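Single chain ahead, by itself, as structure tokens, in the form predicted on its own.
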Amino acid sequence: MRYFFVDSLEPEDAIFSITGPDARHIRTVLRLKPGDKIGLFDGKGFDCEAQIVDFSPGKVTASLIRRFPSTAESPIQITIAQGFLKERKMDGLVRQLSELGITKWMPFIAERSVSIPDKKQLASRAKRWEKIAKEAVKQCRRGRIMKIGDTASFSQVLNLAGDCDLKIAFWENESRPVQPINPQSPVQTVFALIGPEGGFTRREIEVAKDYGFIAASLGPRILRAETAAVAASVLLQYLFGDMNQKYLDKKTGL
């Protein structure tokens, strides 16, 4: 079943509007008839079986069958604070992102960030993310379209980590890796650092550390800056996430 979004899935709403290139989809691709059933889902936490009711000009039309939960959201909350690569590596991140369940994605600006745009390209880049979020989100039937945090320094980023769980900065001068941590703490919320193309300086780790976080490393081989968002991100969702058997067991009922 194909699945489409549509922004609400309130369940006093009975009848559900699909139009721009969606509706196209459907009719001209798809080639669905009224009484075929499609997917619905609002990047709220929720999905529905809907049924094609009426076609229109622009427009497809379908009624609620049934209205559930997403099932494929993380129990913890991930936020990865990512240095401003060059424009197409970013780019791609957010779609790779979205599809692994972070719940909120962030550029900031690093000491040895190569690509600094002006306010202007800002706005225009962080539109395209959302809408890159968007869609990957129909690919990947998660239930939430992952947010996008705006541009900020490095110190912003620091202050905006709050009173997380844990507050890690992945280095590639680090020889620790992650550590689970207690099961009588479980992590519920994890923000990590991610340095740009040259990597975080010594300084910029040193004044994470002050503000609570660890250093960790993500093995003994150099990656590059968004294969290291993508590892980073696979790893945090094995340790405490959904990507472990026991997640998967329980899930099952297994």
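Keep in mind that this is a model prediction, so the values were computed, not measured. Residue numbers count along the first chain shown, from 1. What changes on going to the form predicted together with ligand SAM:
- Put simply, the chain has two rigid parts that turn between these two forms, and the hinge between them is at P69, picked from E135, P69, E172, E111.
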Second form
Amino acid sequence: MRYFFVDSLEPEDAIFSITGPDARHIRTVLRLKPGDKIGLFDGKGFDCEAQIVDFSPGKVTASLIRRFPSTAESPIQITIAQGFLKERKMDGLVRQLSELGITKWMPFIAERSVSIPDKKQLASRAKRWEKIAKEAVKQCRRGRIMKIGDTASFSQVLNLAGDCDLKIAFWENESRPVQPINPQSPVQTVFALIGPEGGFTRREIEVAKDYGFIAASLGPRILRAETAAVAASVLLQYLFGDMNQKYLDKKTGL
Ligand code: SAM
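I've shown you the form predicted on its own. Could you give me the structure of the form predicted together with ligand SAM?
Below: every chain and molecule of the assembly, starting with the one above.
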């Protein structure tokens, strides 16, 4: 069944309209007919199965069959805080981390961050990142759009991590890997820090440890910040989220 993005799937909605390129795609490329079934999702946590009831110029109308929580959302909440990077590197990061099911992504100003945009530029970048995150949801069909946090200072980020179950500062000078936590205390919320191109200062790592963060390694090689953010996301989804067999078995009920 093919899935299409709609702006909202409220519980009381029973009839949906699909317009624009998706409507054209349904009609002229997929050549679907009234009575055919399609999937709809709104990026707010729910999917639904619907049946096409009508075609009108530029619009496809479908009626609800059933609405259910999205099956493409991770069981854990992962926030990735990224030391501000140069130029457009952050754009690609927003797309990739959206695809990896990260709950929230937020830039922060690290000691070694260079070329920080001014308030106006930050506002327009944030708009662009939100657009990228929404487009990524349509492509990867996850249940929720990744939240984009405001650009923060390092101390604001450390405070925002609050009482997350697991707080990790990924640091290339650390030798210890992320320890799979003992099953007695399952991890529900993770907050991870990735440094800027110049890396974290030793002082930043010490302060993060004072806020309950553990430093962890992503292996013996120095990764570019963008690579580290993706590697960290995959590792956390594999260890605690929905990229491990345990979760997949549960999900498919095998
Ligand atoms: N200071 C580094 C150097 O010597 O070239 C550059 C930092 S690296 C480009 C940017 C960020 O990616 C680091 O601050 C860290 O958060 C993360 N990172 C890169 N490699 C890592 C590794 N092997 N283990 C843990 N984190 C790593």
